[in-house]
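Let's start with one chain on its own, the form predicted alone, as structure tokens.
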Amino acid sequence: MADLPQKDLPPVTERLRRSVVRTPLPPKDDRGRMKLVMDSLVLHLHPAKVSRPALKLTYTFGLGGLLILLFLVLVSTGILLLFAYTPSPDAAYQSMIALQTQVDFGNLIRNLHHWSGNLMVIVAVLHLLRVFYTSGFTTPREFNWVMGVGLLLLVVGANFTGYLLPWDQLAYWAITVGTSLLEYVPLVGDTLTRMLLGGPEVGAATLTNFYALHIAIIPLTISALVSFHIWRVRKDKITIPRQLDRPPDTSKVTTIPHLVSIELVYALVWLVLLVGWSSFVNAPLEEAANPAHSPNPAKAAWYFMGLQELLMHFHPLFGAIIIPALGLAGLLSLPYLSQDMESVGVWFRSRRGRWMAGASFALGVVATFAWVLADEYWLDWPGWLPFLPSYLSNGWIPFALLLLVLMGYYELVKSLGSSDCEARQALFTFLLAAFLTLTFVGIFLRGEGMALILPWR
């Protein structure tokens, strides 16, 4: 047939032998084998093709993919560990130390279990960020968005579950500051909190049950969370980015050699990054857990300090739940908002919402900062309110004059000509930078007692 003439075939033998000929065929060779199977695994987690603007790295900054590599970091290094770890309050310490000293590489294991965890909950908050700023999240991308919130709330489950682990005193009392915020929870706090802790404080259920957390429910979780979460991100199609008053570029690139090889060279890049920090910095690990013996101050997990740092100035009620659930709904709520823009892959939606966004988080940090100050010296609603109980002296009344500065503040952004999108994402970075400093004053300017030590002193 292929040495008749291609005028002479008819038409459906044509077909055939054009099929024929584009067939490829099979390898006949052991690394052939090897690189059709590649082929295939990595089209089955990527697109065939690709968006060319995409693949920068000043739109992407690779963070889904770091995310990934990340967790695999995670798993890896946690299986090496359970070969060390035993979870009970009298040994859980001694596997810590034997780690350091005893099991060959031991030390570098922990270290980049530990640092690889505390980069995720970081790399999965700029992501969302990521998101968030070019406009990712609206349709159809309404879901994918309240999954990308969930994952993030697992990965700091996950943190928090793991922090407990090495059974030390920074351990030990981050926890229990941890769970007690549980307590506020209406009608359901304490049977929360004593399901949570096995029992009415710290102790070996506590161990047990954060264990079977850290190393099982929640990575199964996050695995089947992250595989549904690609495939919503492939069926929703990738933001495109494109620049202000231009259409975006839709031309694309094969996946392989493209993405793939960028994808490799990013993933060894952050392999030796993580690998030297976790040779010289060693993850952190004080005596061992004293019930008995409180440090001062007793602090939450770094990630937790920004909820602790509310309750030095909100009753209970309003800084361990009120406002954080509140900020979470709206989190959720915001692909569901009626869009006035059409931004999608425009950093900041616009020029107006580049310095709007800029604007609000210098002013929120300031602010923030001031209300510190003023809460710490002057306000007393306490004192000056004294008839009143201390959920409506120190929680409804502050909280409602915050509420009404917010609004205040999105009703002026809305006066300067801005959008309700970009009103909107005003108020976002506000409140983004209010807690950013909330965190930082925790971590940084706390000390014996809470008490506010201030840098210049």
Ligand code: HEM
Given for the second form:
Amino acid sequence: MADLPQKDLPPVTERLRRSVVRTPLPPKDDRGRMKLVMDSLVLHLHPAKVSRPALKLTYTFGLGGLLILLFLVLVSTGILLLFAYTPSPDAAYQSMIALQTQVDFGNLIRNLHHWSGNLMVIVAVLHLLRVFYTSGFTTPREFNWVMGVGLLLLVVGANFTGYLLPWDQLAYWAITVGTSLLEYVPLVGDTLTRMLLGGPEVGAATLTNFYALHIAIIPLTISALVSFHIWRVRKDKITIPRQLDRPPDTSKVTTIPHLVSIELVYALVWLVLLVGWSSFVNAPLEEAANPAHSPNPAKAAWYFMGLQELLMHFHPLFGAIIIPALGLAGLLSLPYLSQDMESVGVWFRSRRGRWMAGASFALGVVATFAWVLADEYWLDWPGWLPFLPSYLSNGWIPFALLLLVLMGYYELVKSLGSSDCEARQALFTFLLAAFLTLTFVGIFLRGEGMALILPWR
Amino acid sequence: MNNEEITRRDFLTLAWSAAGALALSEGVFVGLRFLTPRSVEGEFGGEFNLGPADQYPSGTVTPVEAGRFYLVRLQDGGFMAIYRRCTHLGCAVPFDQASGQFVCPCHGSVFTMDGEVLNPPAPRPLDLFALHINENGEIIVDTASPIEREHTDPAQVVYLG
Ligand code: HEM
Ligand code: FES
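Please give the corresponding structure for the form predicted in complex with this ligand, as opposed to the form predicted alone shown earlier.
Zooming out: every chain and molecule, the one shown earlier first.
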């Protein structure tokens, strides 16, 4: 006892620090840093060294990291909201009003949660596009792309279930319209919808179900999948960006400080933007839900407006089920189709790929607008073919025409000298433009009774 | 199979896998049963007694708010209970007295008084609830489950006597 080296103990602050981080302060040389880094927490998440060119903001735009930041903001504001919110039809709306008028910073926390959630849908799509247009989904990253698609669906699911919780008119009818889409699934649609709603209509049981999904099941699933996703990024490494006609720059730098300092600054800037925006722009809240009175028009949540617009033009079996299911199947199988590893890391693959993508986007926008207008004022399949059931006249026939147009477009692009991958990219871009245009039309150009309007009139 | 011997190891592996599969299916079954919608207590979902049938004039539509349906008496005196929920995407459809039609505010579906589609996007007529007239001449509507129909049909209309 007496011979313990008491006098050698460092000061108590230093002992405290060491009890937390185990290791001494980082040495100043790269080698020492590398060694240190091997068993630190940061390096558990990142590799010890990262590609130097991939650090450039114009490659990843930090979108994956931004998604993690948004998720953390959502979890922390969400936990606070739990203390102010009662999930029952009688009390939910009242607790939203109390949140806005009585709780200190209640509005700020609600706004942060609302805007971060909506932004997360946009950023997840942008991240998907970034990965797509730099061929980040190629071997060995196929499955990480698949997981990413799963994450995108979960992010949308989290938004959708959260949408109901304020129990105002907006919430009630957007969820009614949104869940009714599900009823069109053949065979199991009715059962599925009933299970999700806990009854025939949106009601108390629906609120309970959505609350459980929103605060526990979906966030937990997202955490698990994101851990897996990031672990794969760490193992597979990020794709190395490349300029056209130049060999890739394979040089590397240590993660600490080069990557970590960028991440911290980036996160701080986004936090400032989020808090700033949320201080001035309030999340919407309408009157309390009234199941007897539907608003005119009744619109789904904005990220479903593309689907709802599609439903204006196709029999529901096609608009709500077949076309979205094919789109999803296309996304999931994309990394398993033929690959051109030469162009991985090059934006849009090649010079031709670049202008093909641009032209396809413009064409997609114009064609979709033209089709929406034609369908509104001129096309009338059920009227022309009154002897056919509407799933043929307003379903199979226009759908078959659409498929023919897409196949023709693919062949046209190929005949202009594109590779398979470039042609696929052009087709994807065309469909992306079509979907974005439909979403735009649904959100901004549909007024009372869902008639086409000009928003400034 | 030949008379290949099943070793002790094979047998145990098989037995344990079977036990695992059984446990899993039990878990799934219990979970699904747990999650099936509890039958809705209270007004909507139960039976409604709307009183003597002869108090409703022909050619009228009477909303029954608590039951979320309309009691329709057609021109010819027949009764129907029409569910308020639009068959397109579920909005609450109001009855427009002026035109004598159901007009959905959400995406413009129009239905006749007996629920037939006059104007899409609704894919089928408005749903019905089971209706009968009891021995006292009172109208009874059961809202337990909506009845879907592809077309309107005279058999769906209930007459007095
Ligand atoms: C909660 C949502 C998501 C989170 C938190 C997340 C996070 C990340 C992070 C941090 C990276 C590193 C590179 C970067 O920052 O761009 C990454 C890469 C990647 N992500 Fe995501 N992601 C999400 C959703 C998605 C989606 C929607 C897709 C596509 C369907 C996707 C597919 C990929 C792929 C394939 C990579 C590797 C790309 C490469 O190496 O170039 N992820 N993700
Ligand atoms: S919900 Fe009635 S027309 Fe769409």
